[in-house]
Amino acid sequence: MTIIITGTSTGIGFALAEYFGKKGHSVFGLSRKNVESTYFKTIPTDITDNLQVQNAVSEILKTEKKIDVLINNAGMGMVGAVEDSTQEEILKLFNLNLVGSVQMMNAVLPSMRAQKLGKIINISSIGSEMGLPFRGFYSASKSALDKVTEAIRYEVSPWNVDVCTLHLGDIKTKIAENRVKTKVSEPYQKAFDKIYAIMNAHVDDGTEPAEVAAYIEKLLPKKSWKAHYYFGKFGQKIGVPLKWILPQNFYENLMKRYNKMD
């Protein structure tokens, strides 16, 4: 298979690219940094720049007959109070987490339509299913990607193109080094510091990226995809159905206790 993966310079993206490359697939990693690997080829690409995206996909199609899989992994986190977040920070986040992923889908879809086959996985977060304290805009950006995924599933189904979101829990990566961290104002500082420490501890105790790759490998051969898949530790995944069935105020109280806000 020919697989395109975005955000392959570090973390989950790098692990995915190496994993599938070792399996013998033709893997192309799109990231702003050039990464040397025996198992995949990097095409330096800023996915927020649509011209770079189009050029990268065109380059791949010069040597590959088709594109089988796109994994939209590139993204970044953002932490801070809603009140303290600036327009520039919010737009930067949405431009990568939403617009960049959409531009990647737009670039591969003509090829997938022509071959009447293709699979697209948009990497989302379990946190997209609920507003999280001091991560409101991150949750919102991933939730927006979820809804776009649901919409495009209808639109591309006539050409046998499958699209889904994979909602991840905490994965052991260096995401903390790449997050946008807003300036935190005094009223929020004490609560933020406590939650930020918990947040980073959860990442340090997270699932290994290679386990995400193994999960995706099992997902790819499925004949029919659901719109949403959830991968992570039980304590994180259970938050999703609880959000659906519990009264909002009751759920919020549970989340406060989970984040030691009570």
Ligand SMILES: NC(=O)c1ccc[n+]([C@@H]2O[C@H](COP(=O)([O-])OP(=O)(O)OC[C@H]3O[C@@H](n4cnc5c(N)ncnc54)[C@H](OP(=O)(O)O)[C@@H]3O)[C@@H](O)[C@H]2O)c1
Given for the second form:
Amino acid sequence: MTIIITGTSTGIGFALAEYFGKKGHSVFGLSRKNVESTYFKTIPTDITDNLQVQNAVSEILKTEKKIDVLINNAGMGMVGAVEDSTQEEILKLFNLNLVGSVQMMNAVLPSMRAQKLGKIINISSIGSEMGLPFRGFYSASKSALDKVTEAIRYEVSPWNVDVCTLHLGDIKTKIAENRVKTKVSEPYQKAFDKIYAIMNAHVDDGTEPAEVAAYIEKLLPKKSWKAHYYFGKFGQKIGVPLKWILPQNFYENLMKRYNKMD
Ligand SMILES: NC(=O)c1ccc[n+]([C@@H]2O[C@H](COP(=O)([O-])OP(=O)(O)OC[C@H]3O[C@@H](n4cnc5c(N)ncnc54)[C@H](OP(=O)(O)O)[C@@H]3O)[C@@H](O)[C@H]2O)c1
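I've shown you the form predicted on its own. Could you give me the structure of the form predicted together with this ligand?
Entire complex below, previous chain first.
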């Protein structure tokens, strides 16, 4: 298969690209930094720049003639209080996590529609299902991608193109280093410091990125997809159905306890 994966210079994307490359697939990684790998080819691309996205996809189509799978993985986190977040920070985050992923879908869809076949996985987060304290805009950016995914599924299904989101729990990567970090103001400092330590500890204690690859490998051959899949530790995945079934205030109190908030 020809597989495009975004955000392959580090973390989950790198693990996915190596995994599928080793399995003999033709893998193209799109990230700003070039990485040398025996198993996949990097096309240096900033996915927030639509021209670069179009050029990269054209280059792949010239040699491969078709694209079977797109894994929209490039993304970043953001931490800080809602009140402290600047317009510039919020737009930077949405420009990558939402707009960049949409540009990637739009670039591969013409060829997928023409061949009447294609699969797109948008990497989301378990945190997109709830507004996480001090990560409100990260939750919102991934939640926006979830909703776009739900919508586009209706639109492209006539051409046998399937799209889903894969909501991940904490995965052991350098995401914490690459986050947008809002300047924390004094009123929020104490609560922020506590949660920041907890969220970083969760990432350090997260699942190995290669396990995401093995999960996606099982997902790819499925005949038709659901809109949403969830992968991560039980304690994180369970937060999603609990939110659906528990009374709202009870759920919020549980979340406060999980995040050690007073
Ligand atoms: N790690 C977790 O716990 C976790 C949990 C839930 C969801 N996720 C999601 O999983 C995805 C991967 O995260 P990760 O943990 O692997 O993070 P990471 O290690 O920080 O990797 C992010 C990747 O995105 C690429 N990227 C950033 N901006 C880009 C741009 N403008 N154009 C192209 N590529 C760009 C980076 O490459 P360059 O800098 O070279 O461009 C890098 O390869 C993200 O969407 C994240 O939100 C992660």
